[in-house]
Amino acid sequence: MKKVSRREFLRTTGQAGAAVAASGALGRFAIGQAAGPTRVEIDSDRVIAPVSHELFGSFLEQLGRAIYEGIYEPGSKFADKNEFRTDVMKEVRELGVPIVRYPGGNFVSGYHWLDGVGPKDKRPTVLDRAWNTIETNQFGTNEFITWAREVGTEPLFGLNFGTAGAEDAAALVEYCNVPGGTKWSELRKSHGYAEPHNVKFWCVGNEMDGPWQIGHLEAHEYGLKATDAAKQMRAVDPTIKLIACGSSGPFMPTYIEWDRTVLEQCYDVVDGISLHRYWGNTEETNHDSQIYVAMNLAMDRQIKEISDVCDVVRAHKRSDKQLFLSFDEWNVWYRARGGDATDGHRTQAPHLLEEPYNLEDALLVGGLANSLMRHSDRVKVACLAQLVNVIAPIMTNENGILRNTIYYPYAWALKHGHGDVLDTLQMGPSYAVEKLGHPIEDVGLPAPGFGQVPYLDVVITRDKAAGTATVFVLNRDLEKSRELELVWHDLTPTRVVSFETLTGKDLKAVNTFADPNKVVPAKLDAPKAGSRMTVELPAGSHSVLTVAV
């Protein structure tokens, strides 16, 4: 077919050059029609970057059941020798996560990593200030490693810059990267690890911006402690890669000044700084679901924020690094967020943060998905926040593991989210969210809408070595369906390998261990394949559809 130019597509489809590409949040989308199909045109020639292997990691904390009774649980039926839930690291396996943030979180700012190494009954009980728990010490930095590679994923460690720093810090690298020959490696040695646990990347701090943090720190205190840190762990291993603690989210009063000041400290030693945040449907979207389902586009402004910032630091240095970005906290987190929802009243292993989530959550999930791919220029770590029974896509009970709404639209993009993300024109029907129902918690500023939002949401990857492209699709529009027309300029596809849905009457559906099964995704009947392919996308949907080119 005729390879159609940008300009005479935007003109042909009845704009006559008012029609304006968005940029930023809404990537390459015209505004159009307000009715009718969506038209997305695809040139395989024009990528906006690889997906990064590690952009769909998770995170583990010592935090409520995540770690005890979550992956690791003496007395199971489930427990291998190890004490590891098998149940749960086969399905961790086979959903293919290649990098696990750990120990935390808040936990992490005032734990101390010597306590949990050495022989099991000689390692403290103590008492976690950050959730107010019991922490008994059987699962710490080893057996988490061990677990790591059972599974198949890499450790992003967590480091402590609350009650501890740049020594400790030093020293828990030469305790997991040094062969041998030195204090801390041959502690390791003796602790029956003879070989080094070879761990890349590392989180310098967690969420220092906060004042709910242990050890809190202003800006200029955080960055000048954080140079320290990065070059006494480099000294120990030149070839780590380091992340510095970036603000804790858009609503922080200092969020920008934050990440501003501390990488003019630390630019120079660091590779990348982090980003955290979490969505709910609450007063922000006024309880409405349709603003709800749009909220992935404040993951693409945050984004955009971020690297606006970490590229104004380059230019005043005149460095030749980029910086990477890594989103190493996001989910949906609203309804367990206070009281006994996060108060462990000194208990061990209490039940925290276990969010129930239902079928709009997921569909926002799936959008935060496309967001993270539609940055992978970059963003290259993301880790979504948590991965078992704390705010988690999968729970545990005695009798084995449950799948929540959740684990759906992330187990699609750790599948299919492989190879170049596609550099797409889309054009089509929107709908408005002219601004978000609150001014931005603590900050006193208005919330920003996101003005003509696409009802359909797509961002299309192509897997050279596989021979395939995949097609993943939010549809925002809750009471119909819509229609994507896909117009393929240099590929062809060949067939349908697969086209799955997940969608359904209530948009409040949850799964529980009564009822597994409620929200599942299911198949749809798969378009003819061809250089112009239409699709008819179920009404309130997040689909995925994989063809052979």
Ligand code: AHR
Second form
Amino acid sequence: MKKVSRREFLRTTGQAGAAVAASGALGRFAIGQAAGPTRVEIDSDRVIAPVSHELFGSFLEQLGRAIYEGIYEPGSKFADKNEFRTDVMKEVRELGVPIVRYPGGNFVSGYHWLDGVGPKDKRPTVLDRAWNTIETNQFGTNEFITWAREVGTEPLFGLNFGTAGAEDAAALVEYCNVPGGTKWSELRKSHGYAEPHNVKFWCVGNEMDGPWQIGHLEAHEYGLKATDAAKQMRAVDPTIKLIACGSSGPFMPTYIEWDRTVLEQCYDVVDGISLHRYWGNTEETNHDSQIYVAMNLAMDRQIKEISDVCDVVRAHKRSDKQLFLSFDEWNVWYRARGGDATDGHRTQAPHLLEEPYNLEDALLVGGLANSLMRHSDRVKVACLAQLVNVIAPIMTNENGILRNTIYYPYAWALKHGHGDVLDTLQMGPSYAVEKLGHPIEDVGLPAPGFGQVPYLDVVITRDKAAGTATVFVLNRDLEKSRELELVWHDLTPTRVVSFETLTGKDLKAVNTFADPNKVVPAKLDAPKAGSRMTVELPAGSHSVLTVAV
Ligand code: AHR
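Output block for the form predicted together with alpha-L-arabinofuranose (AHR), input the form predicted on its own:
Let us now look at the entire complex, which starts with that chain.
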């Protein structure tokens, strides 16, 4: 294959619209022949955007065993002086999770933060009406901040817009961020926290478009409420970043219209808008794994659609401000939709939403991480939902922790997803996914497919400071290995630092406490480093290649 000169490459990719038959969501991907390698042309001058520090955050909801038995467990052999599980703290610290959303989720829409601060023996035990469980409030705002600081993560606070609103939200900002001298800041100090918590990111409500949400609102009602609250919160602390509550996803009949109506009201006073989505190998994918591993393209599409809505409202308002997107709930979740609290016996910390993840789920999570990175120009915050026990990469029992399959692609994104995401030109074989099943059947709308889907989903980051570049590749071909040809135009890899893959014969294999290493990364033979490199990716795999450049 002819090597394209640097000048020629920049010229061609600069005219991508004409030169490239895009596969819709992917942008610069040219549909090539049915077989043969996928070729990726790389030029470090072509940058989509730097990976935001908050791109691979996570989420801990006061739900099931996420907090209680997950990160906080009095009496556990792992508990420290604060009753935090040290084994989980070590894991989260090592992962390097940059931001954690808390305390919900649906839970937050009925939560009174005052119940969870102050002396523990004075805190009320309440009935959590979102998940129908018992909440003792032994863990609350200050415990979360203490835990977050200890594991080196930043808090992203959710606010109650169901049973509460502006007054409560502004009070919590004051409690957390004002140094002292006012009612709520002095209360914090009286609770033993002399210094302000300085919480920067705030979610202005959770899924308020959903009829399942406590205090569910119509879009214009939420828009007004959010605008008022945002103004009051900013009066308390003008430096905070506010994320408006976007649509719960494309399955909602009000998808897009909700976002547009809300933003028409609160655009000027917020900084970003939230997106949520969970995937599964369900009727939507016709239970077909070949379709399932293409579903990260639905994330690309959702990001594009919500960016477009933001920009339409921006144009309408002639605003010079561009909103960022906060994909603050994303994951695979389709099996454990309920749990043992739904059978009429309310307990504290029941086993809720404990999804057993298999290999194909992990492949999709790798693809979803790729989708987030290639939209780094717009997605500035994102949270894998969730972190421990509840739809999570990490599980706990009394003897320790288990890494679910999805732990590995998430860990790789955290470890290697740094620096700039490069805007590469790609060409290679693909397969057709013309139609999806019926995720949107409530809406009565067709579910569009993706057209031609590339077998290899490739994202490349370049970390100037570390002197490395990393290639993240999902091989969607579940039958055959596929070749990837990397053509480096201005950087020359001098050494392969690491090349690992997550793959296996059984797409349905899961890790369990009894058998924790069924799905774990394996090393691949390092290719020869150089300006043209060819690597082979195993069938049905997610791989990460890091080179020194
Ligand atoms: O993450 C589990 C739940 O999913 C959250 O509470 C809610 O926001 C979403 O519907």
